[in-house]
Every structure is written in C-alpha cells, then in structure tokens.
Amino acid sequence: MTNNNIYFVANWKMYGNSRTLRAIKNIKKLSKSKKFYKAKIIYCPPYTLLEQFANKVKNTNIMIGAQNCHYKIDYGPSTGFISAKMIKDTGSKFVIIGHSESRKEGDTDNKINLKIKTALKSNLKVIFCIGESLKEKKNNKTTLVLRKQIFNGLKNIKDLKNILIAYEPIWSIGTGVLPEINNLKLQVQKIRKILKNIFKNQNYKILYGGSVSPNNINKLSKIDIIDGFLIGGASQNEKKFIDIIKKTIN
C-alpha cells in the first residue's frame, strides 16, 4: 500500500435513511485516532442524507460526497436532478462521477466530461470512475476501454489535483469476484501510463473498487500503487468498514 494518505470512499448507493446515521458513530471515533491519521474517509450517501451526514461529521476528518450530479452548472428547469452547486451547499466536498451504474442509466463519456467540469467549477472534488465490462474483458479490450473513458471523460481538463481516479471493473462490482491481484496491478500500471501521457508529471491518485470486503482487503492492500478504495456494500456495515480500514492501516 502507498505510504501517503489512503482513501476509503463509502458509496452507499440507494440505501439508507435517517436512522442509519448511527452507522458512523465508531467511524467518527476511529477518524480521531492518531494511529489512523492517514485514512481519508469519505461518505457518499444518497442525496437525501447529504446535509444530515455533513452535520454529523462536523469537527472530524470525515468528508462527505454525493453519488452523481447534473451536467449543468446553473440552477434551471431540470426536474428531479441535483446540481453540483446544490451538492456543495449541503456541506459536501466530493462527488462520484462516471460510476458504471450511472453509465448504465445513460451517462455517456461526453456527459461525464461535462459533469466533471461542472463539479470542479463548483469547487467539488471528483471521484471519476472507469472500468470494463465482462464482455470487454473477455475480448481483451480492457486497455482500449479504459483509455477511451479517460481521454473522453477528462477532455480539456488541465490537471488532476482535485480528481481521484477509481478503477472499478464492472464485472467485479457486487459479484464477490475479485480480479487476480497481479492482473489488477498490471491494469493500474496501465492506467498510470495513460494518465502520464496526458498529464505529464502530475501526481495521480488511483482507487480500486469492486467487491472490496474485510475478507480480501489484505490482498488488495499489498498493491503499493493503489491509493485507496471505493467500497459499496461493505461500507454500509460499520463493523465491516472499520475492519477494512484497520486491516489496511496496521
């Protein structure tokens, strides 16, 4: 694992209500411990809980993020959508953009690019998700797909200082199937090479997401070129989320 700060992003997806705020009680205690000073914890609950979460973690090192945003920067007649400005107003600091579940619902590379630009202009930091499907993997198109998603998603963006790249193989999300460790390391190396060709000498933060759990985090944390994890189901369980953090930082 990297010797720098390690990110633990909790993506709650479409789960949670006011009562589930109790699930961060012990996480708050852990975040204040000197032993875990390297842990950068980011909770991404549903929109309905953003402000409540932000208020709950005041005076801690925990940060809050949304799971998506609209591509338009200004307020307007877009019924049912949330703008980056609105997300910023809740006290959130991050937004996930390009998650495969959002891509499945219609987020194209072009729309993702617009969303990233809008989020950055609204002073939000971005967690930019990329990843290949099982079919693309079987057809040996992983590198081609990742390159396309990176080039198009980050088009005309000058630097990555406010962007975290999250590599999430679609076939691994929610399936319990983890990439073979050497292959995962190879893919992350390829992502770094692609980024280097675009952004030259800048620093890149790359997270891994896809069936991350307390059972496999020891294997994953041995990959020294990964800067953290985007965690789905396991992050909704406080004990599991704490186990992941503790096993990573030991």
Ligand code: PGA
Given for the second form:
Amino acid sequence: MTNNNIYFVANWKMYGNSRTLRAIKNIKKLSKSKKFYKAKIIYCPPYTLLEQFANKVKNTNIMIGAQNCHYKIDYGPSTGFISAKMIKDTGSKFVIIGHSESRKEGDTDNKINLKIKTALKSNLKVIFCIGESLKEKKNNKTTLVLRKQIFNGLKNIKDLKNILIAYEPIWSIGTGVLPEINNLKLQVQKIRKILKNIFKNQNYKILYGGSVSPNNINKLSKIDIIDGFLIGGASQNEKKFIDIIKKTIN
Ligand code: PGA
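Could I see the form predicted in complex with the named molecule next, after the form predicted alone?
After this comes the whole thing, all chains and molecules, with the earlier chain placed first.
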C-alpha cells in the first residue's frame, strides 16, 4: 500500500435509515486513534441521511459524501433532484460521480462531466468512478473504455487536486469476483498513464472498488499504486468495514 493517506469510501447505495446511523460508534473511535491517522474515512450514505451523518461525525476525522448530484449547480425547477450546492449545505465534503449504477440510470459521459464541474464549483471533492463491463473486458476493450470515460468525464478540467479516481470494474461490483491482482495492477498503471498524458505530472489518487471485503483486503492492500478503496456491501457492516481498515493499515 502507498505510504500516503489511504482512503476508505463507504458507499451505502440505497441502504440505511436513521437506526443504521448507530452503527458507526466504533469507527468513530478508530478514526480518533493515532495509529489510524492515515485512514481517510468517507461515508457516503443516501441523501436522506447526509445531514444526520454530518452531525454525527462532528469532531472526528470522518468525512461525508453524497452518491450523486444534479448537473445544474443551483436551486431550480428540477423535481426529485439534488444539486451540489444543496449537498454542500448538509455538511458533506465529497460526492461520488459516474458510478456504474448511476450510469445505468442515465448518467452519460457528458452529464458526468457537467456534474463534476458543478461539484467542484460548489467546493465539493469528487470521487469519479470509471470501469468496464464484462463484455468490454472480454472484447479487450477495457483500456479504450477507460480512456474514453476519463477523457470525456474530465473534459476541460485542468486540475485533479480535488478529484479521486475510483476504478471499479462493473463485473466486480457486488459479485464477489475480484480482478486477478497482477491484472489489476496493470490496469491501474494504464489509468495512471492515461491521466499523465492529459494532466502531466499532477498527483493522482486512484482507488479500487468492487467486492472489497475483509477476506481479500490483504491481497489488495499489497498493491502500492492504489490509494484506497471504494467499498459497497462490506461498508454497511461496521465490523467488516473496521476489519478492512485495520488489515490495510497494520
Ligand atoms: P461492492 O460495491 O463493494 O458491494 O462490490 C462497490 C461499489 O459499488 O462502489
């Protein structure tokens, strides 16, 4: 694992309610301990819990993020949507953009690009997800797909300072199937190369997401060019989430 800060992003997806909030007592304790100062923990609950979550983690190092935002920056007549400005107002610092589950619901590269720009303008940091489908992988299209997602998603964006890239192969999300470690390394190296072509020598942060669990984290955390993890299922269980953090940092 890298020697820098290590990100642990908990993507709660469409799960969680006010009762589930109680389940972060021990993680709050962990976040305050010196031993885990490198762990940057970011909880991304559904919109409905953002403010409660933000209040709950006050005076800790835990940060809060949303799972998506609208592509228009301000308040406006868009029934059923939430803008980046509104997310900022909840006390959140991050927003996930381009998750494959949001792409499936209609987030195109172009919309994703607009969303990233509005999020940055609203002073939110972005967790920008990219990843190939199983079909694309089988057709040897992975690098092509990732390049297109990066190129279009980050169009006209000059600075990666407030953007974390999350590589999430779609076929690995929620399936328990992990990429072969050497292939994963290779893919992350390729992503770094693509980013370097566009953004030159900036400092890129690349996370991995897809079936991360206490059972496979030892293998994953050996990859020193990964800066952290985007964790879905396992992050909804406090014990498993803590286990992942402990095994990575120890
Ligand atoms: P998973 O989800 O850890 O349940 O595979 C990851 C994600 O969707 O971000």
